[in-house]
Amino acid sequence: MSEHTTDVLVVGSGIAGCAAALGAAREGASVTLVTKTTRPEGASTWWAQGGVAISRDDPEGFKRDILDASSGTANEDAVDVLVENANDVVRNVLVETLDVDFDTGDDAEFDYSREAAHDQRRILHVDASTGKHVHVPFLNYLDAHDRVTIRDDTAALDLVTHEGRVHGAVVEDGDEGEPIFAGATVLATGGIGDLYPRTTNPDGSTGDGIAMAALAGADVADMEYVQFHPTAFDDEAPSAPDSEDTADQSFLLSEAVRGEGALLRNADGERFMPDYHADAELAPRDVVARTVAREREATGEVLLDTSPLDFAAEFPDLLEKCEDRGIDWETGIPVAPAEHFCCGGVAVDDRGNASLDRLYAVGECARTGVHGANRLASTSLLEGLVWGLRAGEDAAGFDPTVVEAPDLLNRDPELPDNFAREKFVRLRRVMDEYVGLERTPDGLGRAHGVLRRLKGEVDAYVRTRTSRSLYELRNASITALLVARAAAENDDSVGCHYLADGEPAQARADD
C-alpha cells in the first residue's frame, strides 16, 4: 500500500474546500485537495444560483436578518464572524484574486439583488448562475498554484486517527485504500441531498464528511435542521412537460426570482402566501416550503408566476433552462420543495476546529452556528468562503506524522450493481416519509428503527469490501440516522424542524 504526506489535506472541492486550500497555501503549507468528483458540476457550489450576500455598509442589518431567519437560534458570535469578514473576504478573494465578473448596473456599480428574508439588496450575483462563475476560476487558480495538488475522482473513505488526533485520511486507490498523512485535515464534503428523493444537490451528496467525523468520534450538532428550498422545478406537476428524463429537470428556480417580484399561485390561480406570512413570497424558506407543499397537495400544483417581472431579460440562464425542457414559463413554472441544505454538521469553532485535534470542517458539512434552525438565503457561499479561508490559515504549520492507518479489506466478492441502489431507495423512502418537511414523534421513532437496521446491514458488508458506492451508502446511512436521532430528541418545533400533529399520511417506509 502506497502512502503520501502533505501539510494540509482538504477533502472536497466546493468553495469551502477551495478557500481552505487557498488559506493554507498562502501560509506556505503544501496542500493536497482530494475530491470524488471528476468535473466542477459534482460540487454544490457549481449549482448555486442566487449569489453571495455581503454586509455592504450595514453589518448590523445583515446580522439581524440572519438571526431573524434562524428564529433566533443562530449563534451570535458566529454570525458576527460572518458579517464582519464578509466584505473584506469577498473583495480579497472573489474580486481581486479570482476576478469574478459580478453583474453591474448602468453606472458600473455592483447590481445587488434581494432574496427572501433580506431587508435590503445586498447579494452579489452573476445572472442566476453565480456558483459556476465563482467555482471554475477558483479551481483554475488552485490548479496553477505551486503549493496545491488537486486529485479528482478520489474519494476519502476513512479518517486516520491516533490517540484523539487526526493524521489524514484513507482515500480510494483502485480496489484498495491509500493513506494520505497530513499535519491537519479539512473536511469540506458538502451536503446530504442523496438522503432524499428530491434535492437540489448534485449526485454524490452522501454526507461523507459528517459520517467520517462522527465515526472518528467528533462532535456533531443541529443535524435535525435540514432545509428544503420551496421552488425546485416540479416534474410531477400536471402542467409539466412529459419527459422520460425527469431527474434532469428538477432544477432550482432561484429565490432571486421571487426577490424581483415573482408570485406563487396554486392550481386555482390564487396567490396564497399573503394568507400565511406578512412577508408573503419573501418569508423565510421553511415557511414558504411548507406552505408550497400544502397548497400543492390541496390543489394539485403550485406555479411560480413570473409575469410581474421581465423574466427573459433579468434571468436569461433560467429562461434557457426552461426552454430547453419545454416549460411554458409564460403560463407559470410548476414548483415543489426539495431538500436543499443541511444547517447542522460537524461542530466547529470560529476557525473551523472540530472536537478532534487537527481536524477541521467547513462549508455545508460543518455546523458553525451561523444558520441555527434555518439558513438565510445566499449565505452558504459566503460561509464556505469565510470559514474555509480561516480554517486553511489555522491548519497550516503542522508537520505530518505517519501512523498506523485503517486496513480496509477487500476480500469478499463484489456486490451486485443494484445493491447500493436498492438500499438507497429504502433509505430515501424513510427520510421522505418521516424526516422531511413535517415530522411527528411517532414517525421519527419509526424512522430511527428502520435506519438503525439499515446501518447494521451495510456495516456487515463494509467490513470486508472496499468500494466507493458501499462507503457512500455507509455514510448516507450514518448521516440519516444522525438526522433522525437529533430530530427525535428535539421537542421544540422551530425553523426547518417542524413537528406536526398526527401521523404521516402513509406508512410506506415501514416495510
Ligand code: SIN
Given for the second form:
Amino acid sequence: MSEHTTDVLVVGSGIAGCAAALGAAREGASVTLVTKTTRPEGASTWWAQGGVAISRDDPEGFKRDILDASSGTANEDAVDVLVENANDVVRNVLVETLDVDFDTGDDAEFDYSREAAHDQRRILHVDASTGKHVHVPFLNYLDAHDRVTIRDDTAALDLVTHEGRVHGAVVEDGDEGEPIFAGATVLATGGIGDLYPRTTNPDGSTGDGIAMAALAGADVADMEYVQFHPTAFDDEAPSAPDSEDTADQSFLLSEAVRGEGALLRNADGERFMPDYHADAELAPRDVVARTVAREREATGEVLLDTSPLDFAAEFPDLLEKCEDRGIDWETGIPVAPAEHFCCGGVAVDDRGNASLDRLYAVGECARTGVHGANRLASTSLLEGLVWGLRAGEDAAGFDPTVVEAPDLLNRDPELPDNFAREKFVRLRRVMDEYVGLERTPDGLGRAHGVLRRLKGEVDAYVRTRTSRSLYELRNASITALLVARAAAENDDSVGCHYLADGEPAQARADD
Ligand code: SIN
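The form predicted on its own done, now the form predicted in complex with the ligand:
Following is the full complex, with the preceding chain placed first.
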C-alpha cells in the first residue's frame, strides 16, 4: 500500500467540501479533496435552483423565518452563526473570490428573490440554476490552487481511526485503493436521496459520510427529519408526456416559482393551499409537501399553474427543461413531492467538529442545528459555505500521523448479479411506504424490522468483499436504519417528522 499524507482530507466536492478546502488552504494547510463523482453534476450543489439567502440588513428577520419554518426546533445559537456570517461570507467567497454573477435588476443592485416562508426578498440567485453558477467556479478556483489537490472518481470507503481519533480515510479509485492519512478529516458527502424512489438529489446520494461517521462511533442526530420538496416534476401524472427515456425524468420546479406567484391546483382545477394554511402556496415546505401529496392522491394529479407570472421571462432555464421534455407548461406543470434534503446528520458544533477527535462534517451530511425539524428554503448553500469555511479553518492546524489502516482492498470484489439493485429496490420501497412524508407508529416499527434484516444481509457481504457499489449499499442501509430508528423513537410529530396517528413505535431496545 502506498502512503499518502495530507494536512486536511475533504471528502465530497459540493459547496461545503469546496468551502472547507478553501478555508484550510487559506490557513496554509495542504488539502486533498476526494470525490466519487467525475463531473460537477454529481454533487447536489450543481442542481440547486433557488439560491443563497442572506441576512441583508435584517438578521433578526432572517433568524425568525428560520426558527418559524422549523416550528421552533432549530438551535438558536447555530442560527445566529448562520445569519451573522451570511452577508460577509457570501460577499467574500462568492462575490469577491469566485466572481459569481448573481442576477441584478435594472438599477444594477442585486435582484433578490423570495421563496416560501421567507417574509422578505433576500435570496441571491442566477436565474433558477444558482447551484451550477457557484459550483463550477468554485471547483475551477480550487483546481488552480497550489495547496489543493482534487481527486475525482475516488470514493472514501471507511474512516481510519486509532484510539478514538480519526486519521483519514481508505479510498478507492477504480481497482486501486489506499489510505490517505490526514491531520483532520472533513466529511462533506451530501444527502440521502438514493434511499427514496423520487428525489431531487443526483445519483450516488447514499449517505456515505453519515454512515462512515456512525460506523466509526461519531454521534448522529435528527435523522428523522427528511425534507421533501413539494414540487418536483411528476413524470407519472396523467398529464405528463410519455417518455421512453427514464434518465433525468424528474426535476425540481424551484420554490422561487411560487415565490413569484405560481399557484397549486388539483386535477379538478381547484386551488387548495388556502384551505390548509394562511400562507397558502408559501406555507412552510413540510406543510405544502404533505398537502400536495394528499391532493395528488385524492384527485389524480397536482399542477403548478404559472399563469399569474411571466414564466418564460422569469424562469427561462425551467422553461427550457419543460420544453425539452415536451411538457405543456401553459396548461400547468404536473408536480409531486420528492425527497430533497436531510436535516439531520453527523452532529457537529459551530465549527463543524464531530464527536470524534479530528473529524469534521459540513453541508447536508452534518447536523448543525440550523434546520431543526424543517429547513427554510435557500439556506443549504449558505450553511455549507459558512460551516465549510469555519471547519476548514479549524481543521488546518494538525499534522497527519500514519497509523495502521484497514486493508479493505485485497478482497474479492465480485457480487452476485443484481445484488445491489435488488436490495436498493427493497430499501426504497420500505422508505417510501413507511418512512416518507407521513408516518405511523406501526409502519415505522415494520420498516425498522425490514431494514435491520436488509442491513444484516448486506453486512454479510461487506465482511468479505469490497466494491464501491457494495459500500454505497452498505452506507444506504445504515443511513436508512438511522432514519427509521430515529423516527420510531420520536413521538413528537413536528416538521418533516409527521406522525399520522397513534403512539410512537419503539425501536427494539437491543438494536
Ligand atoms: C428551490 O429552489 O425550491 C430549492 C431551494 C432549497 O431547497 O433551498
